[in-house]
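The data below hold one chain only, encoded as structure tokens and taken in the form predicted alone.
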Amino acid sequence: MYKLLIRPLLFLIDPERVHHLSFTFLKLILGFKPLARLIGTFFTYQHPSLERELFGLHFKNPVGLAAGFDKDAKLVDKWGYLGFGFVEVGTVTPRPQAGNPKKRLFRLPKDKALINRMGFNNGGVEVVAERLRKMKKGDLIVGANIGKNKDTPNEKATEDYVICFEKLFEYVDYFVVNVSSPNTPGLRELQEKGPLTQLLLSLQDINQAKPEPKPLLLKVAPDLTDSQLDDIIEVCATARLDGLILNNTTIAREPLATVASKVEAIGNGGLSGGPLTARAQEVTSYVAERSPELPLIGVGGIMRPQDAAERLEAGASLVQVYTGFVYEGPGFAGRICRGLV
């Protein structure tokens, strides 16, 4: 019913617009315990074979809901009702920014994919930690997406991841940095080897300082190379990190069914959904083969049960999904949870 009838309807209104109306019906449907509950029924499907342990984290399936989705985390308490065992609040800064000018999200029906230049738009770390401590995530997975605000010049980024690192360790259950989005300006320089060591070692102090420190993962760009990917694989091993997400939007637009004068005009932007299927799959495949004992989560081009399974197979424990939940509807993550037993 969803392909059908209801998204012809939402993909006549501004994407962005639908997504703060989608909030608002969900908030308000899943809000009701007895009405959640019946929705869960139909969109949750559990089995043994689906529970992982992972970060030493117990995920009653594999299946997550990708960071920029529920930025402000306004509705963790609620996605499990839709199947999800795991979701990725963020990416949240320190402080609240507006992100970039509207319009800045857009759909291309023809090839499933989505482009967005938001730009971290979100509420700021203290909403976010206070907004956390006041839900019952019950058996949810929750993670932090972290950034820097877009005014924080790189030399100072380390304060900002910092700030949000301390202010949400005690709400969320392992943490993402984020140095991979295209759309903050010079986000992606912080990728390079000197820096996001430097980076990531700063952290990773930090959280063994704790008395119990949590899962610290690193999430990059499809568009590395491989000799980039190479020193990506040494600089968790520098660090010690847990794991990594594979893959953030990428800047590439072949190939691509929308016809190209549309493409041109939306402008700058990350893309994500199908046509990143086949280069998500071949980075994890790649860094699956040259570090077969580092953790990976898959996203990016999710778009059918088939999809996650390829992505597992090719050596991610996880997977997550954004734009597919976008195009598939609210019972995505359980019908990937159906095909993957």
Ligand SMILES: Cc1cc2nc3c(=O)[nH]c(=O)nc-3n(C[C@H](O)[C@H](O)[C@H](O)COP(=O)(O)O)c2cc1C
Contents of the next structure:
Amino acid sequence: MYKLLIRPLLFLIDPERVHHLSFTFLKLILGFKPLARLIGTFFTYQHPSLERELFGLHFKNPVGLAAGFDKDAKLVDKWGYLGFGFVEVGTVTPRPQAGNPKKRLFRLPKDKALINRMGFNNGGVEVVAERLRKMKKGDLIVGANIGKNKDTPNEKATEDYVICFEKLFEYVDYFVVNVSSPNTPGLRELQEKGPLTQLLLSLQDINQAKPEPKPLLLKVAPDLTDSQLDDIIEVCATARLDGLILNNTTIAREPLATVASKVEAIGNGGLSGGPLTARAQEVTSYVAERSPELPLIGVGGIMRPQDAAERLEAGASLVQVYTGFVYEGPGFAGRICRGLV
Ligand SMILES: Cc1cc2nc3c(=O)[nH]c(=O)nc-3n(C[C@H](O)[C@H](O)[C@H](O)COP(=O)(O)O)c2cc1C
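May I ask for the structure of the form predicted together with the named molecule now, the form predicted alone having been displayed?
After this comes the whole thing, all chains and molecules, with the earlier chain placed first.
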């Protein structure tokens, strides 16, 4: 029904507007518990073989909602009703920021893809922490994806990450250091070995000084070379990271079925969805072969249950979806779970 009726209508409207409308709609219907439970019976799929134990956490299934969808934790306690085993809020920055000027989110339906240059639009860490403090998340695992404000220079980036880490520490189950968004100028330079090691060691020192440290992960871009990936693996070991998220959106524009003039007119931004499947799969296999002990979360171009199965076979312990959820609709996480079983 979603693909036949609802999606064609939604795709007539500006994508960012649809995003906000969906939030309003979901908040309304999932805010009414009996209805939310009923919806849950349609959209969730449970089976003991889906359960995962990872970084000391129990995941009721391995399918998560990727960062960027619920940036401000507005619906964080509701995603379980749509079949997700975990959700990653953020990217959260210390201060609120508006992000890039609109229009900044584009659909490429021929490729089942999106291009976005949102630029970490978010309400800031105080707002997100307060929302998380009030919610009852039940058995859903919640991660926080943290970043820096646009006007914070890279030399001071660590301070931003530390602020977000400290303010959210009590309220989330795991942390992800995001240095891979293509939409904050210079951010991806923090993926280089020197600055990355310094940033992650600073956070890990603070984390390990806590009575109960939280799992600390890193999210990287799919555009890294093999030797840069080797460096990342080394940095993960040095900073004793708990895992790696592969991948963020790509700045590449190949291979696309959408006409080149349309892609050019869209301009800068990160590409996600169908065109990312092969590259994300390749990166997962590469890292899993070289570092079999390092837990991986596979994300990027998971558009069918089969893609999720292949990502897990390649060595990921969990998967996340964003663009697939937009194209496949609210039953997507449940369908992946059913397909995996
Ligand atoms: C509109 C949009 C906003 C995003 N915002 C973030 C973000 O704030 N932080 C982040 O780490 N990733 C963000 N992402 C990247 C996704 O989490 C994911 O890594 C990427 O889209 C690849 O997965 P997909 O092909 O399933 O969409 C965003 C993606 C999209 C499409």
